[in-house]
Amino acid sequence: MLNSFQQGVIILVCINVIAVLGMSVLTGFTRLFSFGNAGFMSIGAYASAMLSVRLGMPFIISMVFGAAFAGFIAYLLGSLTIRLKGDYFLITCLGFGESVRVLFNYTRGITGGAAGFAGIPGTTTATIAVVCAVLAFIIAWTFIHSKFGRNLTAIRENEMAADAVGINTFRYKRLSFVFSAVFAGWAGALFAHYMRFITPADFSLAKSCELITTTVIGGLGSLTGSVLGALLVTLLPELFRGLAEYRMFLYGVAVVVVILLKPDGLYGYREFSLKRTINWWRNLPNMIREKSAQRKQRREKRGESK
């Protein structure tokens, strides 16, 4: 029913949804900003691609291994860097992401270097991508609404108070870091088996910035907001594709407008509710009449003062 372009857009949306869900758990629920998630995406992509091409492993096994290997690297990195505060942690993650990219560039015999890694089976279909995105959302939702997620929320609100009541803040912050890396590696594996050819340039600093921007636009502390943000950020460039020379300019303007009008994001610190949306539509006429009455009262007051 869908042509190849439409299927490709769906796959890219689902890949970004998975990566942004992991970033949302890290940034939205622990307030740890990381510019290294593109590095974890590349680890998952190259690990799964090499298993599929050189060892002939099935796609599911290579995808799971790629995500798990990215989580393992995050565990090692987090054990060394989670105790860093503020900008120091952010800069460390940025350096890690760029180091991974440079490493893949210079290991030509293993990863193909800057020339890229080719021959990857194109097993990522729209159906598989949608199933993975739904599964990722269920896992993230279950995690956030469990004891672990509540402890992460406590750390976000007041880390000192959380530490005082017995929450191991280091352990839970590292857990959220590993969780985001696993999701990034998962997204990277899907990306590699969709593109069938990957290069280190696909996972540059710009990709990490895009993930953080998407998380902020969707709303920190909101999983449904992250999904909506991923939809918006992925689809806007495609909608403006007909305006070839101005496409990225219009995309940037649209992102800035969203941030200016909704500083907390589209669903900052709250989740989408169908019931609340229906009630809002029902009350919209009353809200419009109330605002009109308020403007009329202000005009009358200004007339009396004159």
Second form
Amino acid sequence: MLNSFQQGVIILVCINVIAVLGMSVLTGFTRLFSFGNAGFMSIGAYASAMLSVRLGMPFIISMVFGAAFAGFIAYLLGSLTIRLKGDYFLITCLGFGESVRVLFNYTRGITGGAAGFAGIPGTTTATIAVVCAVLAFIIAWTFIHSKFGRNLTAIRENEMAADAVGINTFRYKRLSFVFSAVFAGWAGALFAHYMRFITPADFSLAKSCELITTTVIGGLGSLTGSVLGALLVTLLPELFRGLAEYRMFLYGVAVVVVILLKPDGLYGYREFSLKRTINWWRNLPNMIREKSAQRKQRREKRGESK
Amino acid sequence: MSAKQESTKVLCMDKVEKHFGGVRAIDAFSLTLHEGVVYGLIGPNGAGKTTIFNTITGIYTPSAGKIHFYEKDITSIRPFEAAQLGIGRTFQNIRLFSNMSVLDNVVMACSMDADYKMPAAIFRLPKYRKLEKQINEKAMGLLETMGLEDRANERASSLPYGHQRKLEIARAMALNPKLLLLDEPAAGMNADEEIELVEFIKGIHQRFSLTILLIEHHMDVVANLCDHVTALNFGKTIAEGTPAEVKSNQAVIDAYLGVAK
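Would you generate the structure of this protein in the form predicted together with the partner chain, following the form predicted alone above?
Full assembly next; the chain just shown is listed first.
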């Protein structure tokens, strides 16, 4: 079977997939940028870890509570900040993410401070992680393909028009924010129970940036794109592991290249479709044949004119 | 005229004012709309026509005065509430959900018909399926009324200008509005398109027995469509009456062409 390194990679991929799916709903479908989702991850991680360690709760309860608690905090924060426009909202999220990190650093008595929180049971296995990721994808997919996702997309496309067709834009933006926080908290809970030891530094601004970058690379407005993005961004550094310190550099280059070549991301506004891919694959021989026929014709024409 | 006076009042604006700093965009403006009548709002640029639309739909809250919609006070309503009450509108500069398909634009406006909760959506319960199916049929039906059904799957932004205007009206109609506000529906159209648009608006007016208030600069459109016209300048009513009356009113001519000295 898989060795522990491979299992670890699978778990990390799944954790990122869940967090990025949340981000995708918020950024891809609602066009709200949050640089604070690592903060929600850490809330989910710490809340679930404390429940498991201090109260000896079973993993599933700690996990659900961690996710729900992150969502609750997002609800409170969103009620205050969601009315802010674009950049201002982004900055409040950034501030929130950082203040959570600092708070966990200073509350040594409760969270272990910068030295970290240890002794978390390592319940997250590759199987659990994969099941969670699949479940997260189904929830996100059904959510997006219902009036909820539609209303969020309407806000992204034109907020004034969304209002004019009776969508309570404030409520739906907050809903989207809470949704992304629940997913971030869920990912955080899995992360804590995989690493068994967490520190506030695990959830720094860099983590938030990574989540946003992954969502943008995968394609704003595409859930399958987000999954693909999360796969790439988590796996690429592992592939480049041999290159040691250059891997982050290569990662950065890859991000820039994708944005330059495909500004909408890998799957902008479109979902991956098996049918379309199969059709494309089936059509490939035809396409090649047509191309070569065209080339032949052109060559013959040139020959005639001579 | 007498029949009109007896019918139900749809909208009643009573001495509404809106100030932006020292500017009085609308100044003690009163307007009463009766059910089933097409009203026109004309006036030179900056007269305050769109501001009136924005106060009715809750984008602006009036600085003074009251607005009633079927007896209900909607003076400090929020935009989405106005839409939910049944005030549909289009925008002067078209505001479509441009990356979405033509059909989706209308479907997105049916959120009020989608009366299900999140579990129903996530578990795809029968209620969700039923309502979603109804919404799709309704949206398709509206597109057929507008003659856009062939373009249902095209991107909204790829439609020609005239069709975009129609789609915006279709989207407003998805709210089952009682009152439809059209902000310069004929802007940027040529004479042929204008005639088509007039027929089209007449059609939906009859079919859905709507009350319509429209802002328009093209006087032939106003003359063909409206039963009653209000002319506006500097946020104040300067003339009222049938299109012919208003057209020949000296104050209106002065407002548009300036006063001869």
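A quick note: this is a predicted structure, and the numbers were derived from the prediction, not measured. The term rigid core refers to the maximal set of C-alpha atoms that superpose within 1.5 Å between the two forms. Positions refer to the first chain, counted from 1.
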Cα displacement of residue 9 between the two forms reaching 2 Å, rigid core superposed: no
Core-fitted comparison between the two forms - CA shift at residue 288, Å: 5.7
